[in-house]
Structures are given as C-alpha cells and as structure tokens.
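Okay, so here's just one chain, in structure tokens, the form predicted on its own.
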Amino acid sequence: MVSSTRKLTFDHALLPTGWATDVGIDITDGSIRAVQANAPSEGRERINGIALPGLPNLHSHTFQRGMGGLAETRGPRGDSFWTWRQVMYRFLGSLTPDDVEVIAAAAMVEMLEGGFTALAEFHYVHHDVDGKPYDNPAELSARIAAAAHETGMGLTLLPVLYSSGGFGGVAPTDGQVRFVNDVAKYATLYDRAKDAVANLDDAAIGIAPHSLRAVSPEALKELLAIAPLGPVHIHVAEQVKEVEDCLAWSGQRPVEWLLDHAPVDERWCLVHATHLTPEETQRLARSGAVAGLCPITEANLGDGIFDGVDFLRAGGVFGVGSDSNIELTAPGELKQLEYSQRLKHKARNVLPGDEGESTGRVLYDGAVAGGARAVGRRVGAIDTGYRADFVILDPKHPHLSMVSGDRWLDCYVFTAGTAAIDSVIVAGQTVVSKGRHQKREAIMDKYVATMRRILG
C-alpha cells in the first residue's frame, strides 16, 4: 500500500470523552494517528457535519441481499424460518462465483450508504452447485474479499465449518451440499481464505462453527485449534425448535451446552441468543462473549426477542448485525433493538439503565463497542490507533439541525434514519458523498443484471 496521509477538522464529533467541536483528525495509511478538539483549521480538510464512529456490522451472510422479498408470500400453516430456509436453498441452488461477489458488493455498497463501517461476513457457501469443492476451496472467500476491495468496506472475514444437518450428526440434505466440510478440508479451505483477505490493506479472519447442530462436539474442539486467535461466531438459540432438538440431544439448552462445554470468552459472538433462560442470561453477560443480535431478520423470519434489559443490567456487551439483509439499515437495526423491547415489556426507552440517558446513544455507543470486538479489528472510536471509519450526518437534515449532542443520536436512530448520513469515511478514505456510494453506479448496473438473470 502506498503510503497516504489526510488532515480533516470535524465540526463536531463523538470522541470517547464525549462531544467535541472543531475536531482535527491525522489520519497515515489510514488509521488515526492524532485527535485533538478545538483545533485551528489552517492546513486542513474541513468536514461539515456530525461526526459518529463507524458502526460494524457483526453478522451477515451477503448472498441473501438478493432474496429480498422472494420470501414474503404466505406458505403453509406454520410459515416460520424452516420455510424461509427453503426458499433461500432454492435461491442459492444456481449461483455462481461471479454472482456471489457481485451481490456482495452491491450488499456492501447499501451497507456503508446505511452507516456500516465494517463487516463480519459469516460465509458458508462454499462449493460449487453440485456439492464438489472450487480447485480453490476458498474460490467464494476470495469473492467476498474482492467485493471489499471494490468497495471499501472493512472486512473481518468467517469462513463457516457445517458438516451435519442436525444435531447428533444428521446427514446433512440436498439443499446443504455447498455449505459442507470435514475439519481436515475445512483447515485447508481456511488457509486459503487467509490468503484471500491477506491482500487487502486492513482485515480480518476469524472461525465459524455454524450452529450446534451443524458442528459435533468433537468438530467444535479441532476447530478451535486451528485458529487459537482470532473471532468465533457461531448461531445459537435462534428459533424454538433449535432449543427443543438441543435438549433433546444433550439434556441441555443451546446456551447452556455451549457455555458448560466450550471456552466461550471475549474472543466469542454468539450470533442470536434469542431463547435464553435467566441463568442463560446472566451466565452469557458474565462470560464476556458479545450477543450478536439481528433485530431485523430476527423480527422478519418471527424468531422471538432477546431479552435484553436483563443482558444490559447483568453487564453483557451487544452488537447488531444486518444477518439476511432483508434491510440494510444501521439506525434501523438499533431501533428495531429497542422497539422489541418497548413490544415485550410494554413500555418506554427499556434499555438505557438510568434516569435521564439518551436512548440513541446508549444504542449507539454498546453496538459500537460490541461490534468492534465481535470483527476482532481496531475499529469503533474516534481515537489514535483506531481505524479512520467515520459516518457523518448532515448537521442541516430538518430532524437534527434544531438539537444537538445525544439528541442528534436520538433523531438519527428514531427518527431521520439512514436520510440523514450525508458521507460515510473508511480507512480515511471517502466511501460515500451525499448519501451515495461513488461506485453505486456500477455495481448497482451489475447487480440488477445479475438478478434479472437469476430471477428468470
């Protein structure tokens, strides 16, 4: 990478200390290497607007993006995420590898035109459509990894280990056939996805035991000596059902197992944690692992509510993910979060734990620390050492132009939404103008050719 620098003055931004004005920002090879408030303009790139932290998103899968609404028709009595699954096997039956990097870049794009940063990509589509390995096994890796080259987007990349097709080591079924590896193919596919993301200028690679019906105990243990550091993300407890088949498997609740049977700790993001006992609950907020949570996807496919104010008081760290991408929306994803909140306990502003705190910024501030350590990237502050990731609301939106501070927090989530990003920064690098991904164009041509083939 050619070395790059960049002087920018933020009119206001939202440091670790809190609000600051006339924040000047160095930024070299696109970190920060200096933040100072009040500082003199002279010499400098000035920002005009609202300076947020970037937002990473903790959990997707890109291919979905282009299942929008293909799965919004009413099946048979009992409609819920089994049936959905069979609409998005259908769906993925035919794709190729040019069409899962360019749904993953037009994914990307509405992502950092939505207020993500930074992505943990939770990738299980594998192998070709009859079930044989790419001569590259990381052939689809290395997709996801050009789509973030192309558009800039932070990559933490997940390459995903499903060898069953439930728990006890059921046969995985036809649909499954380009998700499935043994440990020993899975290592190779993971040094070579490794090599994938090696080429961008600042990523990540982490493991992803899929789920505990799709990895054995025994799978679970010689994974996680493949990659002693680094991200594990793994789906838990999503639906009903997962929680019922996993008693009946084990004598215990998913949550319950993993925690008993697995290091879970800092290092860890269990991805939905829907279904939680109480002692579920406290024990998971102890451990240090974050909870990935995916409001959107998890209200559209009817899995259930996390139970959130308990995990908050009991300490535990949250994240939001887009999951499906059914809707890229980074404030959306936040006041889906405490919208559910509202619904279950049937009242107001439920997760801020004190009189008279902003709920935007207690949203805001937990999803970005959460996040951050869920993509395992120095990333989610304003501050030296960081990634120079920035989201900048337009000071002049009618919601935000007649308040300030936390209340700017609170009109972007509740209110104004994604109309109110005027540009998004990444790696000190400007990504989006006026709303806008500069390569929307292109990509965007590409992806709409690429459905309408698809589609038929």
The other form holds:
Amino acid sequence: MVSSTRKLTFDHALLPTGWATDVGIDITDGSIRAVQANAPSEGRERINGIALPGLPNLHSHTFQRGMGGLAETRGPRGDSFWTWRQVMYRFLGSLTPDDVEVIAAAAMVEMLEGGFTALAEFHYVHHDVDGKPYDNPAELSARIAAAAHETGMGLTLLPVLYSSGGFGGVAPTDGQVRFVNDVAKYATLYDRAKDAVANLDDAAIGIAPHSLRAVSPEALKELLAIAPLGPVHIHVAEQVKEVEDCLAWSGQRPVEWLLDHAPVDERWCLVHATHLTPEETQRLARSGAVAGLCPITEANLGDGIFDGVDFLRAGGVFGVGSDSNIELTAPGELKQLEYSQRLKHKARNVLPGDEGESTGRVLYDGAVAGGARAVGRRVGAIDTGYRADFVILDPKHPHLSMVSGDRWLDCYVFTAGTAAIDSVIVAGQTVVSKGRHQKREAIMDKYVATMRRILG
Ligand code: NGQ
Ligand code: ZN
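The structure above corresponds to the form predicted on its own; please give the structure of the form predicted together with N-carbamimidoyl-L-glutamic acid next.
What follows is the entire complex, opening with the chain shown before.
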C-alpha cells in the first residue's frame, strides 16, 4: 500500500477527554497518528463541523435491506416474527451473487450516510439457491467484502454456522438450504472468507453460531476451536417462543444456558438478549459480553423490550445494530433504544444513571464503546492508534446551531437525526459529503435495477 497522510482540523471534536475545539488530527494509512486540541491551522485542511467518533453497526444482514417495506401488509392469520421470517426466506430464495453484492453495497451506502462507519455483517446465506455450495464456498462472503471495498465501509465479516432448523438438531427446512453447513464444511468456508477480508485494508473476521436453535452444543465447541481469537456473535432470546423451546430442550433459558455452557466473555456479542430474567441481566452484565441491541428491528418484528435500565446499572456493555436494515440511521437506533425504555418504565431520561447526564451522550458513548468491542477492530475513539473514522455534524443545522457540547448529541439523537450529518470519513477518506455518499448514484442505480428485476 502507498503510504498516505492527511492533516485535518475540526472546529469541534468529541475526544476521550471530552469536547475540544480546533482539533488537529494527523492521519497516516487510515489511522490517527496524533491529536491536538487548539491546534494551529497552517498546513491543515479545515473541516467546519462537529466530529464524533463513527458509530459501529454491530449487527446486520445486508440482503434484508432489499425486502424492506415488503412485509408490512397484514397476512391471513395475523403476523409475527415467524411469518416475517417466511417472507424473508422467500425473498432470499432467488438472490444471485451479483444481487447479494449490489444490495449489500446499497445498504452500506445508506449506513454510511446514516452515521455508521463500521459494520459487523452476520452473514449466513452461503450457498446457491438449491443448497449447493458455490465453487468458492465463501463466494457470498467475498461479495460482502467487495461491497465494503466499493463503499469504504469498515468491515467485520462474521461467517455464520447454521446446521439445524431448531433445538435438538431438528432438520433444516427447504427455506434454510442456502445456510446449512456442518463444522467441517464451515471450517473451509471460514478459511476462504479470511482470504476475502485479507484483500481489504483493515477488516476483521469473527465467527457466528447463528443461534442455539441452529447450532448444537458439540458444534458450538468445535466452532470455538476454529477461531480462538476474535469476535463471537450469536442471536439469543429474541422471541418468547425461542425461550420456551430452549426450556423444553434443556430446562434452561437461552442466555442462562449460554452463560453456563459457553466461555462467554468480552469476545462475545449476544444479539438481542431481549427476554431475560433479572438474574440473567445481572450475569450477562458481569460477563463483559456486549448486548447487541437492534432497537428498530426489534420494534419492527415485535420482539419485546430489553432490560436496558437494570443492565446499564449493573455495568453492562451494549452496542446497536441495524439487523434487518428496515431503516438505516445511527441516531435513530439510539433514539428507539431510549424510547422503548421510556415506554416500559413510563418515565423520561431513563438510561443515564446520574443527574445532569445527557441522554444523547450516554447513549452515544455507550454504543460506540460496546460497538467497538463487538466489531473487534481499533475503532471507537478519536485518539492516537485508532482508525480515522469520523461522523461530522453540521453546526449550522437549525436544530444544532444554538446549542453546544452534549446538547449537540441530544439534538442529533432526538431531533435532527441523520439530517444533521454533513460528512463521514472512514479510514481517513471522505466517503460522504453534504450527506451523500460519493458513489450513491451509481450504486443506487444498480440497486434499483436489481430490485425491479427481483420483484418482477
Ligand atoms: C435472521 N433475524 O437470521 O435473519 C433472523 C431471523 C432466525 C432476526 N433474528 C431468522 N432478527 O432467527 O431464525
Ligand atoms: Zn440478526
């Protein structure tokens, strides 16, 4: 790689030590080499904005962006997570590798415009439509990596192990043939997926047992042996039926089972963890694992409400993900997280623990720290040694122009949303200016053509 250097000055930036003014940042090869507040402006590119560390998106299935809005019509017997899943299986049943790449690139454009600068893609569609592996078993993983390369998204690829259709080794259904591998086949796929991310400048790979429904205890052990380091993500306790089925299978609830039978620690991200007993909440918080909350999707799918207040009071670490990608907005996920807690507790400003704390700041700091842990890359702080990933808010936006400091975050999260985003820089490169991704037009043209064809 040719070494590249960029020197910026932001009007304002949120540093680990707090808000600072005239912040000089030296960037080399995509990473921050020096940070200086009240920096002289000579020889630097001035950026008139408020720089935040970019927010990681810790959970997504990019292909589902293509079915956004297509499962919002009431079915014959009422709808649920499980009827939505049928629609989703039908949708993915025809996707080609090109389609997967085009939809992923479009989703990543919108994620970047929406304030996410890193993505953990929980990738489980591996095979051709008839369930046969592609010549390269990691073909579709490589397509996700290609979309990240095209859009500039900072990628953590999580190839998913999916072996059974339910607890206790139930055979997969026809709708699941594109996902299924045993551990031996998965090991080959994982190696080839590693090659795909190795082509990117700074990407990570992790492992993802899909859920306790799809991976047996034995397979989970073997999977962990394949990757002794790096992120481990799993869907858990999202739906009441999943908790009931897990109890029937094991006598334990899903999170309880995981905490008792798997080495759950800082490497782990437990996605959703919606249905917890008070004891599970405390134990999960103590484990150091990240609770991977996907507030907009969880609302859309009717999952339920995470025990956020008790989890945060117990020192739990959380981050946010856009999961089904029904809507792509970093501030929107944080807003929905707080709002669901307000509705549950019939109170306001419930996630901050102390008087005087800004809710926007608590949400943003928390989700950046937990998201960085979950994606397993050096992201999440405007500090030396971290990737140069910034979301830059427009200080002249009508909702931001008369406030400062933590109020900027309150207004970003609760009033302005993504409209306050002026530009986005990933690994030192500007990818979004004036709110638009630089390749938006070409990528969206392809997306629209692809979706027109798919929808007939
Ligand atoms: C998924 N999505 O893998 O895309 C799942 C649905 C399942 C969410 N859990 C499929 N939100 O869990 O079986
Ligand atoms: Zn998911």
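Positions refer to the first chain, counted from 1. This structure is a prediction, so every number in the text was calculated from the model and none was measured. Definition used throughout: the rigid core is the maximal C-alpha set that superposes within 1.5 Å between two forms.
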>> Superposing on the rigid core, is the Cα displacement of residue 77 between the two forms 2 Å or more?
In response: yes
